[in-house]
Structures are given as structure tokens and as C-alpha cells.
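As C-alpha cells, one chain now follows by itself in the form predicted alone.
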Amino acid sequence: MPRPAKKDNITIRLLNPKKSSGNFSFPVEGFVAAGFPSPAGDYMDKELDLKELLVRNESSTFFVQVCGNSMVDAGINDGDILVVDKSLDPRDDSILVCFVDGEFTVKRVSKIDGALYLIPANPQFKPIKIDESADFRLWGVVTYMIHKFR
């Protein structure tokens, strides 16, 4: 399959959680129902530690900022921050940050008829088949996304 015509790289802006200072804990005000309201939401009394929530393996977790729109149908937009864990093994359908032929990219991985593909979530981009001739390195598995609404 041909490579995407559009430039589709991501800019990596590393934020090392170990060097972060300050408090990442916030009070949790309760649950919000995306379906039916939950009566248990009134009894929530807890602190939310964003580092504890977002970082499973501190030494192998990085934050990257997305530049591009090849994953918009997966809800990943230009400017979003991805939490990437380099220690995790990818599964079929995982969203990965990869280094392919000199550029970083974020895509969903899929095995089709025994071949490995990086699948964009935007019909304007074509899947990337990973074969032996590709300079391919898995950089990490996306575990969370931080999306700004306004």
C-alpha cells in the first residue's frame, strides 16, 4: 500500500513525571453519569491524584503532544496530549506511538492476513504496512489522552 500523501508526524514534547513538582491531587466532586444518573455519586469523598491515575510505570511513561489529524475518528485531535507507556506490549487494536522511516506517528496497530499495519482513524490517510524494509520502531503504547475542550 502506498504511504500517506499528507505529512503525518507528531511533535514530541516530553514532560518527565519524576521531575514534576507541585501537587497533582484534586478533590473528586463525584461522578457524572453519561447514561442514567447514579445515586452513589452523592457519597463520593476522595482525592484524585492525576499522576497515580495516568502513570503506571513512572520510568517508562512519557507525555507527547499530537500534531496532525490522522486519528480524529478515534477522538485524538491536533494538540491533544497522549500518555505513552514504553513498557507495555501492544495488543491488536492498541494505539501506538511509532517511529517509521524517520518520523514519529500515532496509529492503531492491526494484524491483517498475517501482516502488520498501522491504521489511521481518518479516511484521508492510508494504512501503513510494516514490512522488513521499513525502518520501524515501536516507541510506546498510548494509555490515556488529555483533550482540551475549549
The other form holds:
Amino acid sequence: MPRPAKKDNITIRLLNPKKSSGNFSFPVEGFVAAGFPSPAGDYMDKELDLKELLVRNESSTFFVQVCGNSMVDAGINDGDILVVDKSLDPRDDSILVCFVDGEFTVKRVSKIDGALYLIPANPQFKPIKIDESADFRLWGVVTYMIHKFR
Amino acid sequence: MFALVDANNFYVSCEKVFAPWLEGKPVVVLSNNDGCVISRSDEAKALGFKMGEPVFREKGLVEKSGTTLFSSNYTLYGDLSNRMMKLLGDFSPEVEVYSIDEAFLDLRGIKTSLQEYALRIKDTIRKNIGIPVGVGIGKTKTLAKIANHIAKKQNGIFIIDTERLRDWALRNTPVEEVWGIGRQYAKKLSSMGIRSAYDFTLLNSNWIRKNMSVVGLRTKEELLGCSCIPLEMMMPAKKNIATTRAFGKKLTDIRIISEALATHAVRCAEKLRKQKSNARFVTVFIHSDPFSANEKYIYKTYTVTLPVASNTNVDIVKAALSGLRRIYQQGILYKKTGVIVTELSDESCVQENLFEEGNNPGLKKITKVADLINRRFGRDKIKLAIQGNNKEWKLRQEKLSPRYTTCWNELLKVKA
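Form predicted alone done; form predicted in complex with its partner chain now:
The complete assembly is shown below, putting the previous chain first.
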């Protein structure tokens, strides 16, 4: 049943709209009744939540920030934020956050002729071979990247 | 079966998640205001750093050994603790969070071998969060605690699943390490020649009940393998709440001390609102430096009774400051002040006072709005004027690590 409209007088008072800068708003006095209930009411879904998409495993997901440009060809730029899941196992071609020779770094991992390499995505940088002598530790697997355009 | 999962050197381990280069090195986390040692890596333990010791006494040792010091970063530790507890929830439908770094799990109905399961818990927490833990398993919570103790000295896992192992574990556990036996009782027991948990189980039950109440009796039953302490799934509301902090430097001006105390009182009020409690008593204390060689140690405390139990910032701060005015003396170099609220009651049932005005409903509303604003825009964006702006009393946190997990501006930097 549609709700009967209220009979109250509705006055809309503009409060000197010129003065407000940008988007201008005005208060509404009285009660604005909708004639029909929204037909979309029955189809209401919850809002899209980016976190739901970016974070699959909440307890093991961390955000880190990129500095440097060894991964630009993979679309990873200086200042970007990476979503890192520590629970995942790396696959060939995974992009990893790891700890190598005293610093955190982000690189693509690849197995070449049975040996593991960290491969930068920028021809100006050299691949790093991971052998026993390297102080290497996997920290997490990168699942998403967040890049700011403006 | 119950498991007790307990993180190793938790605060130090939290720092190491974001500083892997400290693996194998001595690391120490300091209490508020960078005063005392509150967490040590195994290497720092081996060097002789003692829990609770003021670190300035060990200055020489810190420098000589190259020990890394951290100010306590509770924001970080709290976040990693939440992650750990959440992950433990995947291993058992019933988890009792016992403290920031330990939890009991109910393992009834686990089909795989307990050894395997314990190993999986340990490995998963290590991998997914980066925190090393020990897992102890036993038929009762008390035995799980004992197993955890032993696990710490072994490779992180110990399971008491046979009579023979239980017997061995009890004989090798000093009585003062048994969960539920306080230091006072331990002293008494050891004077009677009761040294191990095993000795304790031989005591006559009537004697225990008479001398150590029903708690002692329960402990004996639990040690014998008869479970009588169930998991507590709901965190019981705290019976009292305290916020106390040392000043960054010694203070004597009551105006500045008031700012610090007002801020502590607001924190207390926030904690009260979070657990939906009102407080009736507000206790204030203030003291000088207990470690000072040339000043007399002065400790004063005063309790203010609120006319009507409350949890608004204004009420708690007002009470705290009126208490402070009673105990403050001019000319003393103060080191620390704090607020403790007690006689807590449920927020929803307020006992009104017949002769005095009840809680001001407007105040409640203002507090609510201020909470909303502060939650959205950051702590203390809206505050009482008395909390002040000059942070002369601010904590010393010279070695604070970034809030890697809770602050966009402080994320871990990775080189590309």
C-alpha cells in the first residue's frame, strides 16, 4: 500500500545560495513524503566494498608501499601501495615481497634451469639469483596494487 | 583436549615481523616512556636483560652488545594479536583469548593426530603473520599450560597425552609455575617441601581446600587430568580500569600535570564506554621518581566518589582533577600520574541519587558525538580544553617503530 502523502505545507528555504562555494545545499523544512515506495527496495544489495575484493585473507594481508622503479614494466610505480598476502605460496611468475641482503624488495620470481631468480621489470636492473649464499627470505605474495592517478 | 597457544617473546616478535634483520640478534622492547624492559628476544635473555629492570641501569650492556631497543608500540602489537586470534579461530570453534599473546583452544573432535594439528597451528601462525608460537596440549587447561611451558624449551610443541608423559611433566614442573598457584601459596608450599607439581597432587584434598580454597582443589583435579575449568568464551567486563603514564620528564607545575591527568581520565572514560560501563569511584594518584637517588619518594592517592555513576569525559575528568588538587604539593618533582576507575556497573542501569541531580543527558549526547568525530578523524581531534596542547608531559618514545598495519603514512617501504 502506498503511504498517503502528508498534507503539511512544505517550504523550501534557500539560504543565500550565492554565498556557499562549490556544491550548494539547502535545508528542507517539513516532511517530504514519497508517493510510492521505491521499486528498488526489494532488490537492495549491500554496497560494494573494495576491501572485500582486495583482502581475501584478512589476518594475513598487509599493505606496503613501493619506492623505486625496478618494476615499472609490471605497472608497479614509485609510491604505489601493494596488497600482500603472507599466507599464499609463490608460484612461478608471482610477484613477491621478500627480504634480500638486508632490505625489503618487490620482484617477480622465476625458475630458470632449476635455479630461482628475482626478476625486475625494468631493463635497467639485473636479475638477482637466489642461491644458498643469498640472505633471502620470502615475506609475502603480492595480490593487488593500488595506484593513485590524481 | 585443550591447547594453549602462546607467542614467543610477543612484543619483540611483532617488531621482527617488519625488521627481519634482527633475527638472531638481541632485541628489547621497553615499557611506556622507555623505562623498563618488558620483552626480550632469546639473545637478550641470554645477555642477562631482566624483565622489569630499568634499562638505564644496563646502558653499558646495551652499547657493548649492540642490543636494539624499541619503545612499546601497542598499536602494532594489538593489531598483530587480533590477527593471531582470528587465525586461531580457524583451528577451533572455541577459542578463549587469555591475554594479548595467548589463547586456549578446545580441540575436542579433532580427527587428525594432535601432533600434526599442533604443528599446523604453529606453522600457519609463523607463516601467515610472522609470529613464532609454542603449542601445549593436555586434557585440562592447567595441563595445557604446563605442556606449553615445556614446549617453549623444546621445539615449540608438547603434548601430554599419556599417563607416563603427564607423570613426567608434573615431576619436572616447579610448583610455582603451575597455573592457578599464586606466588604466596608457592612460598608456603615450598616451605613445606612441596617442590613440583607432582608433589602438589599428593597433598590431601581436605588440606588443600582448607588452606587454599576451592581454587587450589580445582588445580589439583586439573593436574590429575580431570577438567574442571571450562573455556571462557566471553571476555568478562573488566572490574576496574586504569590509565597511568610516566611523564617524559619530571614535572612540578600543576597546570601541566592537570593536562596529563585529564588526558588519562579521558582515556579511562573511553575504555568505560567501550565496555558499556559506568564508574562510581575515580581514584587519582601521583608520585615522584622511585629510582631517584637524591629526592625523597612521594606517593599520594585520593579517591573521589561520583554522585551518580558515569562514563562521560567531563564527569571523569572533573573528579580526577578535584582529586589531584587534594594531593598535589608544590615544589615536588613528579614523575607519574594516573587514574583508576572502580565500582563499575552496567551503563544501562544507573542508580539515580535522590538528592542530587542525575546524569546530565546533554553531556551523554555530546560525548557520543565527540566519540564519533574522534573515531572518524583521529584520536583527540575534539577534546576538553583542560587536556591542553602543550605536550610537555608527553611520553618519551624515542625508539618507536612505525604503525605498519594501522596508519597509511607509516606503511612498510619495499624497494622496487
